[in-house]
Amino acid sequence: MTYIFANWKMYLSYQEVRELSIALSQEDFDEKKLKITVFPNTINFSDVARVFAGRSFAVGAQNVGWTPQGAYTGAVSALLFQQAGAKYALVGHSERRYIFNEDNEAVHKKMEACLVEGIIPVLCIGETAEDLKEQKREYRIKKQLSKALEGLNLKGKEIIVAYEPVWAISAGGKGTPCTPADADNVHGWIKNELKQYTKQNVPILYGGSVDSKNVLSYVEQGMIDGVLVGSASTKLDEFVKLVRRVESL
């Protein structure tokens, strides 16, 4: 089984999200081979969930608030997303960490909230260009994993990890992807690290400038269980081509 997760971020207008989701809903992909999930913006979330109801697509939240209800202006809780149909939620994406100053404590709380509400959290981890230059990749990832997972009851709980080196994430399609061999090595190391937190097999996805041209070079690696796609997933023809290439394996 290969995971293809599409993070639409804030690239698309309200109408563009509606049009893209309707067009994608008309595509038939092999459910036995692929797990496809889209992560629309919060405004469009309920509409997209309705479009994909009964289809093989799942829908996920790009971010969640950790408190179920209360006086938290502007927040949307994991509970509310679960009630609206979310199966997954991105937690700790680098754009949340480095643009919105989301710290490790917030990431931990959001992981816990997702698990409590029955949403599968997709924990995003990865080093910056500075970390890589200073040979602190393993240090950074180890710290992100420990801060997010220590103290959580993961018994019988499903989680996913997305390795997204910050320096490889594209800005509108312009990025420098991590080499497949390097990504595979890091995924293997992460899988070993995760053994201290859970006995379950945790799927690990690669994210960072993934497109239809390079996707096979990642998913054909032995340690990579799928991809988290950004800007390439917002273009119908490009995303369908990407999915078809993975489906052909």
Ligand code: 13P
Given for the second form:
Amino acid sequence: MTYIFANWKMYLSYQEVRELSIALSQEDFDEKKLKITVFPNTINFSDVARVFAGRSFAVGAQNVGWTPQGAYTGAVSALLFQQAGAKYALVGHSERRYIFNEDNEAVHKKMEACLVEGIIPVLCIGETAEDLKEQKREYRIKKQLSKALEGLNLKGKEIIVAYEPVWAISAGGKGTPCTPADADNVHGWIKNELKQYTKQNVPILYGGSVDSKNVLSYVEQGMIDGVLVGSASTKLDEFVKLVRRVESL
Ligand code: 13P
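Return one more block: the form predicted together with ligand 13P, after the form predicted alone shown previously.
Following is the full complex, with the preceding chain placed first.
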């Protein structure tokens, strides 16, 4: 089983999200081979969930609030997303951490909120270019994992981890993808590290400048269970090509 998760971020207009989801929902992908999930913005979320209902796609939240209900202006809780049909939620994406100052404590609370509400959290981790330069990659990732997971009751709960080196993410322009061998190596030790938190097998996805041309070089590696795609997932032809390539394996 290969995971292909599409993070549409805030790239598209309201109308473009509607059109892309309707066009994608007309494609049939092999559900025995692929788990495809789309993460639209919050405004389009319910609409996209309706478009994909009964199709071979799940929908997920790009971010969740950690309190279920109450006087929290501007927040949208994991509970609300669950009620609107979210199966997954991204938690701790680097754009939330570094642009919106989300700290490890907030990430932990969001993980907990997802588990309580029955949403599968996709914990996003990854080092910055500076961490890499200072040889702090392992330190950063282990810290992000421990802060997010320590103290959570993961028994019988599904979680996913996405390894997204911040320096590899394309922010509008072109990113520098992590080499598949390097990513595979990091995934290997993340898998090992996760054993202290849960007995379950945790799928680990790679994210950072994945496109239809390089996707196979990642998913063919032994430790990479799938991909979290940003920019390339927002263009219909490119994304369909990417998915078909993985499906052909
Ligand atoms: P890109 O595929 O645009 O580099 O984005 C990766 C990402 O951040 C997915 O969450």
